[in-house]
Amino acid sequence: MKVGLFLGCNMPALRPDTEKAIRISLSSLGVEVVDLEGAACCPAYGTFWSADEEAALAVSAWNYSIAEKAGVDMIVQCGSCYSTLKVGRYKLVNGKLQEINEKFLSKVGMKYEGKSDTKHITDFMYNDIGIDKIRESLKYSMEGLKAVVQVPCHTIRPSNILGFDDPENPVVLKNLTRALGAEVPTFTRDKQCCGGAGGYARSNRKAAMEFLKLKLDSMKEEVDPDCIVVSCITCLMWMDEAQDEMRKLGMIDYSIPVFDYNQLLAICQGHDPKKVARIAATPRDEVIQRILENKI
């Protein structure tokens, strides 16, 4: 099984350990990861899309043409990249493909025929690899640990284009986390956005942190989790780094470690935590140690 890994901008630059975790955990599951050399920004909604949709579609088609030439579909961890690429493909194959090919891609000798698609990595893990194969790859377990999940907002709606999960009751990331042995409880603000979206966190950081605090307080008071599991680089960085800032400001007096799902999977598969879960503002050592004490 081969897939093209669309990295996006933030992960390779700011959280390379997450990229390492994705590559190494997929390899342990027998997946060949193809690098999409020459891929550009997705491009994000706050840039091209808001100013020039035609340019956005041209960039999207360029990325797809690279994957198509390599004979692979793309998988992506960033929720925003997933949504942008998926919506871009929808617009391309439903009316804009010939125009974008002729006006832009033909000038550089490329073409997108609409064959390659994009999947979010949790969709790929759950529906293509499967829970059973994931469990078979584990050497350590999260048994005895309580984890809550943060489902990336951009993977849920518009569900007719993006949907691989129930938008009202998403279960894919929860079930993937349960496959590692963790208990995954629900709490009142279970479905609330993390508040880390660029336009929100950058325009009013205080309001974004207060919004996140509502969610963190809810999970702390109701279920007191050992960690938060995400599958989006924005959710990962925001929920991790904002907690550190909030503690310094006296907004919270607790810490809840944040992991990307594939980081936890890689650790449970026996890979070195120093390579796959090295970067964090909120300490993770206790959770990692408890996993390593649960040898299967």
Second form
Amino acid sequence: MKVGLFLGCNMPALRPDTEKAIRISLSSLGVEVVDLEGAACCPAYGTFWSADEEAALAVSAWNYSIAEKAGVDMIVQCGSCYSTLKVGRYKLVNGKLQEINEKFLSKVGMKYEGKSDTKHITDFMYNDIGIDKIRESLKYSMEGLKAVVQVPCHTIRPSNILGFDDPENPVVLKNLTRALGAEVPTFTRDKQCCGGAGGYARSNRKAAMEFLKLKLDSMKEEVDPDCIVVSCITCLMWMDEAQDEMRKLGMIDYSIPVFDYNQLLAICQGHDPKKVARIAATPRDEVIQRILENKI
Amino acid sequence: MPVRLSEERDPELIKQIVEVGGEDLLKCYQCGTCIADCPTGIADEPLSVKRLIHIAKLGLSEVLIEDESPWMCVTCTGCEERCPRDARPFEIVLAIRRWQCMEDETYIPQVLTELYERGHTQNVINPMREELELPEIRSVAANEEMLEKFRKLLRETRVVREHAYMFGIQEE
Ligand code: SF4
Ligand code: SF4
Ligand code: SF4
Ligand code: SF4
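Let me have the form predicted together with the partner chain next, following on from the form predicted on its own.
Full complex below, order starting with the chain above.
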């Protein structure tokens, strides 16, 4: 299996350990990861989409044409990248493609024919690789650990355009996490957005933190998890870093470590935690230690 | 900010919003579902798509140009999913942002210039790559030839053409 890894901006810029975890865990599963030569920002909703939609579609088509030329579909981890690339493709293949090719891509000798597509990494792992293969690749297990998942809302909505899971009752990330041996309980605010994306945390940080606190309090009181599992760089950074800030502000007095799914997978596969799960504001050592005590 | 009906009405406003992608705004029947579960609901001045649509329909350009709430959107698309009229409220948020950028260029996100400079919102070449034994990054930021092409493509777009000086582009 061969896929193009769409990096986006936040992951390589701020969390390269997550990129490492994705590359190494996929390669342990026999996936060939191809780099997309010349790929740019997806572009994010806060950029061209907010100023000039045609420009946003041109940048989206730029990325797709690179993947198409390499003969691959793109896989992405960032929820926002997934959403904008899916919405971009939807608008392109449903009418704008020819115009965008003529007005923009042709000026730089490129073209997108509408073939190449995007998949979220959890979709790829669940539906293309499969739970059994993931289980077979493990050397350590999350047995005895309780994990809650943050399903990135950008991967389930708008469900008429994108998605691969039930938008009302998403199970993919939960089942992937269960495959690592963890218990994955449900709680009241299970499906709440983290509030970390877009302009919210920038324009009204206090409110965005209060919003996150609703969710954290609910999980803490109801299930007291050992960690939170995400599969979106924004969910990861926000839930990890905002907790640290909230503790300093006295808004919360607990600490729940946050991991990207592929970081946990890579650790369970026996890869070096210092490489695949190095950067965090909310300490994760205890969870990592407990996994490494659980040799299969 | 209260909506004052005595304010001057701009009959063109609604057409302008529709033109930049808010075409489903006319379907809205003001039920308020879009604000019921919006993450910004917890803020002192939440983002209300319902209210923004109302303002647009009334033609209150002066009110709309001052309203910065569209930029608070988390882009979670919860409203898009829930709207019973399929008015696509999230698309309307984006359309209003675009309209504001056209009416007042100070709304144009600064980050666009970063994208023009290096193809990304920030510096993606992290020095930690080597330590982590990651391959060299292959994105547009690390490929001079592709970056030149990318800039050329962006120079064809309306927003870059009309605001060339913002992007440090010299007029020919
Ligand atoms: S959505 Fe965010 S991370 Fe993804 S490419 Fe765009 S700016 Fe970068
Ligand atoms: S939960 Fe937050 S960060 Fe994650 S996808 Fe949704 S809005 Fe984006
Ligand atoms: S949910 Fe839809 S119909 Fe109801 S107020 Fe919002 S946009 Fe209008
Ligand atoms: S997409 Fe924006 S306006 Fe709609 S519910 Fe989410 S944050 Fe609110």
